[in-house]
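Here we start with a single chain on its own, the form predicted alone, put down as structure tokens.
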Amino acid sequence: MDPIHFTERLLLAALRRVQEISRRRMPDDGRRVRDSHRFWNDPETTDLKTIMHWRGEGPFEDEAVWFGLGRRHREMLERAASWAEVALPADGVVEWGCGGGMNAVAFSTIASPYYGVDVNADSLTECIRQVEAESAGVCVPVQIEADSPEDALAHIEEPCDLFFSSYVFEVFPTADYGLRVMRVGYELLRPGGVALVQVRYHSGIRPVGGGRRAYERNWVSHTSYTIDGFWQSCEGIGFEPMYVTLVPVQPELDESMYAYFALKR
């Protein structure tokens, strides 16, 4: 064997290897979506409620934060019903993640029903409390396995006017997961219906977020998407996308980088 392809033979089998050991350290898919499960319900997560966005707690301290935001959400949602034609008040809304219902006292006066998806039945209790204690309508509770965010389809039986996620997305395992919940949002929502969903963004050079880093050690940035990236796959699921609205700093949650996008089904 000359030189030259003894040596090409050398590198290829040291890339294999290279690429074996890789395949061995990154937690498969699967395992993901179990390590996040397991981080949202587990009580021992430093500052659960906090980053559940409930209200009294962390930066919610502050109740003026906790409904400038919610209103400032709903103020986003009516512009993008707006767009789409979809009149006010709305015959249901759904929204992904719903945490201590920030959002969910906020969208009393567009829509009703509001139904809350959320991993955590403590998030979806207080959700229910939040909206009784605002006489802010019927909220009406859905809780899912994080490996199974098609379930909600379930429980949610009518269709809906309104799809709603904020703060969300970035937490999920990977970013074919949050395809997945698209594909779900597009079916709750009723021909001509609207989603307003929130991501965070980077610019295709350096993802943030934590790729396939244990789940729990990146959590808050976990996954991210392009711009046109996201576009473009909303679209390859039957979205008609509107229009995106980015917000390099978010200084009330102390974040940066999202990306609102306006989607008409």
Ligand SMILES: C[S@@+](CC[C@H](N)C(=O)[O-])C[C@H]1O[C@@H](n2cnc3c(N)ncnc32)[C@H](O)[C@@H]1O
Given for the second form:
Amino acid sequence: MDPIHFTERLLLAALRRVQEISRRRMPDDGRRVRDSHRFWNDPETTDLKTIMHWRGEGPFEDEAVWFGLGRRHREMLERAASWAEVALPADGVVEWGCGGGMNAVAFSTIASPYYGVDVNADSLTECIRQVEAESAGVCVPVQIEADSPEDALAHIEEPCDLFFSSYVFEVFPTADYGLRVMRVGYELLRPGGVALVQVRYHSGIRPVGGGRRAYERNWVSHTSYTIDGFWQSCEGIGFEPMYVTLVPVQPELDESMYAYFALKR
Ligand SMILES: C[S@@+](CC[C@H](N)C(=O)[O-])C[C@H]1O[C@@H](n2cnc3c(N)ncnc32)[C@H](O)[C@@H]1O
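Right, the form predicted alone is done, so what does the form predicted together with this ligand look like?
What follows is the entire complex, opening with the chain shown before.
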């Protein structure tokens, strides 16, 4: 065997071995879901209010950042609605992972009612508080357990025109979990309704996460997708992808590699 061929086979064998070890060390999905739920409900989690994007906390001490990001998301949602010919103000918007209400207060002019879904009860209370403080319409809180996102279907019985999520898919326990939420989103929308969903994208080999400590260390970019992979998975659910907007650098929060998918049911 020639030396190049030999080295190639050696490298391949090593790669397979690494993949095998990673697979064995990877906890089952159920455990990862429980780890994520615990993380977002643990008062010991470092800077919990900041990472749930509460007004006045961390980078949101600067109110212009908090209001500015919400406003930008509203403009993006307006554009997606216009592409899909959804008339505004729309009948109902669901935000998955609403946090402290940065988007909720911005969306009141384009849709009512606003349904905020979250796993953290304090964030839902804070979201309502901010909507009231800004006289920003009706906020209906929907608290779910991370292991049963489908429960939202029982709380939101009217089909909605809009479904939105930002800075949440990256903290999901697995990529499959994100697609499970997309299926719920599809069910919540009326035919012709629009989803605008932000995910973290990657273009190469995915880093392998694992275990509770790994989630705590890496929650902010725990889950990512390839652009074409997410597009096709959404098609598989029944969505008609319209376009994708890339935000490779996000200076306000010092983050990177975001993609917003605009999808029509
Ligand atoms: C980084 S904050 C983003 C808040 C808001 N979307 C924004 O853009 O300002 C993430 C939020 O997602 C919530 N969250 C985490 N896992 C969730 C899940 N499985 N389902 C719904 N919400 C979740 C957290 O409690 C937290 O409020």
